[in-house]
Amino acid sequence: MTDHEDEPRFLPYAQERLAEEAMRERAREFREEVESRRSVRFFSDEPIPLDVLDDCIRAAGSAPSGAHRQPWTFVVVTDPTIKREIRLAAEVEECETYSNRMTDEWREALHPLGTNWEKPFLEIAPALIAVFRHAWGIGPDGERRTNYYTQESVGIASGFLLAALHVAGVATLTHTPSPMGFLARILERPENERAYLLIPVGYPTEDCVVPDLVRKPLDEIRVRR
């Protein structure tokens, strides 16, 4: 292989080879942690440590993307003129789909979970992380650059997010408004990133309840052939 600056480089690796006793160990642990994940409501007002978002986000951002693009962009919110911006355009959203967007089978599915148009949840919380995907990717002369499995990549950074959150101790929700045109415009995001997850981020108040909801059990969600 030449020295070219073009060349790829590779580096060596070399992971830890566990005992299987051991990896028993870990994926169960993992498990048990990441099965006691759900989604929050009801957040008390408390600061949390942003520097732990920032580890956070860290880890998000080891994800692998199509191309080693990273086409992500994450945007912590704490400022509160500008969470409740955020809440009003959202509630407009929202409530239009509620009303009018929304088939009697949504509906139907959502009744569980006991939703509506109101999202004080994302003035209340201390932070909300805004995901942004790149549609497009900016060269360091400013050419724009095709970037590939945008979608695919900047949802598995944004599973890696929700693990890391929740390891860490805080809680979150999955919050997706539609149309979501209007992060960017209250974000001043660039033009070639589009809103992708909100995630309102905090501590749970101490009467929070979630909903009863019952996971679908491994053989119906494993096939081995």
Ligand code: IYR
Second form
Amino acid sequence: MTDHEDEPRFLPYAQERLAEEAMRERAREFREEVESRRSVRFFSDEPIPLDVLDDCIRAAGSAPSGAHRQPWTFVVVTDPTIKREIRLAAEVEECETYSNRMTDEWREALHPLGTNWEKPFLEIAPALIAVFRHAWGIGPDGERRTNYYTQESVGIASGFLLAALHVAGVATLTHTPSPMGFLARILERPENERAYLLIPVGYPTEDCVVPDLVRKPLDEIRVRR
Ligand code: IYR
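Given the form predicted on its own, state the structure of the form predicted in complex with ligand IYR.
And the full complex, kicking off with our chain again.
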């Protein structure tokens, strides 16, 4: 007995057809919007509306995924005790990473960002969104179900999430404490879930600064053939 005996079902679909001028305007507006996003490491502790995060997570959940398995879970952490636990566990790993696991080359690459092992933002930011990747799915009888392209799928969903949060006026940091196995343990995730990304969210402090970075121009990132 296989589960593909039903005929696939299709629905009509049309995307709004824009005049070329409108296309240019919308593309430029979106570019300007996302270009204004910066990774923030100085968060205010001011609360943010959690229903806004829910809509951003719905946007993330609309991302395409391998075989439409939607292999993701987004855990929104606002409990100060859990945030503290995450900070302490992350700092243990990061302290080891910065002092022993990183190569000199890696440490030098991070110098312009001014990062170090201390992660106060994990406690200060009003919310943390922990993104989990489903390494496999769980079938109706609890059996393992293979998922496909989970890294790509969760990466795309995370991109949607970061863009949505920015558009909604919420600052983010893509934080990847390494290794991040402690997140599944602290957040009590099932055994098929792997921590993918930890995203502190909130408002920047009034005196927030960001590294003086320059983005590659179009002619360095786009090739036409
Ligand atoms: N995860 C560490 C180190 C770090 C690594 C890279 I690559 C960055 O772009 C930034 C930081 C940290 O969060 O400090």
